[in-house]
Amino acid sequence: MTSSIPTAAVLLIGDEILSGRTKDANLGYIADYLTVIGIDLKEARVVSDEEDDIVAALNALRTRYTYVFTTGGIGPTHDDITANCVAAAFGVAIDHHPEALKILRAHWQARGIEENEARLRMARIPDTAELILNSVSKAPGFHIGNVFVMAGVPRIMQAMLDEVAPKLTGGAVMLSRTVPLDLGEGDVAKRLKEIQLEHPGVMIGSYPYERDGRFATNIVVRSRDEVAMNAAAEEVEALPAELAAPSN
């Protein structure tokens, strides 16, 4: 991969994910989204609601990758500490953001919702951060440096990601082509390795599955170069005939 391709990491925050009470639906969505706009997702981590762990993970990821996307921990409860942790990681203060307060108060008033200390926590934003608007439930996320802080609820996170997308710089889009083979991985592994070596700008993955009591394999050929991808895929497509041919 060339160094010009932007990279990203995802940090999933919350004890509920690690305990199994909540099944994460955000990582796959973000991965698909970033692939489409030409950003390579290189790493994903899950951390508990512990400030030191969140700060350490943020600092490690934001210095290594072009972008970091966090999900979870920006709600009204005592264990929603992501905003505090981001402020600590960047060494800035945190306080109620005037625009966030305005958005939330208008939302609460329109729905007859009481303003209280817990709900006001959702307006606490690190200094210098910019808001990520939330078209679903109004409580904003925020963006500071190369870190984008989003909600954990999938529908809200997805809306925030749409809001964030115009701020991201993508690279060449990764293309893919799937070649189904009625062969097991063991039948094609040696030849696939050779094809991979012949096409260094191409990534080849094999994904076995069972069909009618026997194994078959989907070969996924990926590259940012369409010509190179197709050349490798055509060699993969020729494998059944090649392997069936009698050896001299």
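Same protein, the form predicted in complex with a further copy of the same chain this time rather than the form predicted on its own?
Just this one chain is shown here; partners and other molecules are left out.
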């Protein structure tokens, strides 16, 4: 089967997923996201923190699909070797990236965080790569060729994916609207699921939090279609009144 729809693969990097210590939440999120912006996710792989395995998987996937999205292995510790592996796969050098250094140093100085060799690892970026900005914790990802290298922490990965989406061919910009609900996740789960089923072009995410001892939930409605997004968001906004009304 051939088609003009861009294809993609996801490469999850990390021993912690294969040992079971961390339960991956990124594949499902990326799968939903790509479906909504019109990119066909064809394959995913999980590999451990071993250079040969990462390089082999990168080369197998980047030659086969339009895009490759990686998560994990870009932190400050010795087992974070993704950037080196991407440089090796593309046959380019790797060094501290001036803009990445600038971003990180400004962040560290503002917060009184010590600059050390481990943290400086997070500024190492393969030559010719472009940064993917990280609005959550600053340490950037990067993209080179058709490979997009993102963090493994879900909240950071999600912010990076929003950063990346407008650069993808065929991938429309993902719009989002957040609906804050003063209700616990358990109160809204059933209706949310129904609303999700009624709105297939939309991703509905539920992000519970606790404030002053009370549970509340932010509902994030994402779609590349503004009309579809608003239709679903309005149903979510109507939830509190709906739940408060006497059932008939």
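Residue numbers count along the first chain shown, from 1. Only the largest set of C-alpha atoms that superpose within 1.5 Å between the two forms is called the rigid core. Every value quoted in this text rests on a predicted model; they were computed, and no experiment measured them.
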| property | result |
| --- | --- |
| Displaced residue check between these two forms: residue 182, CA, 2 Å or over, core reference | yes |
| Residue shift check between these two forms, rigid core fit, residue 15 Cα at least 2 Å | no |
| Yes/no, residue 223 Cα shift of 2 Å or more between these two forms with rigid core fixed | yes |
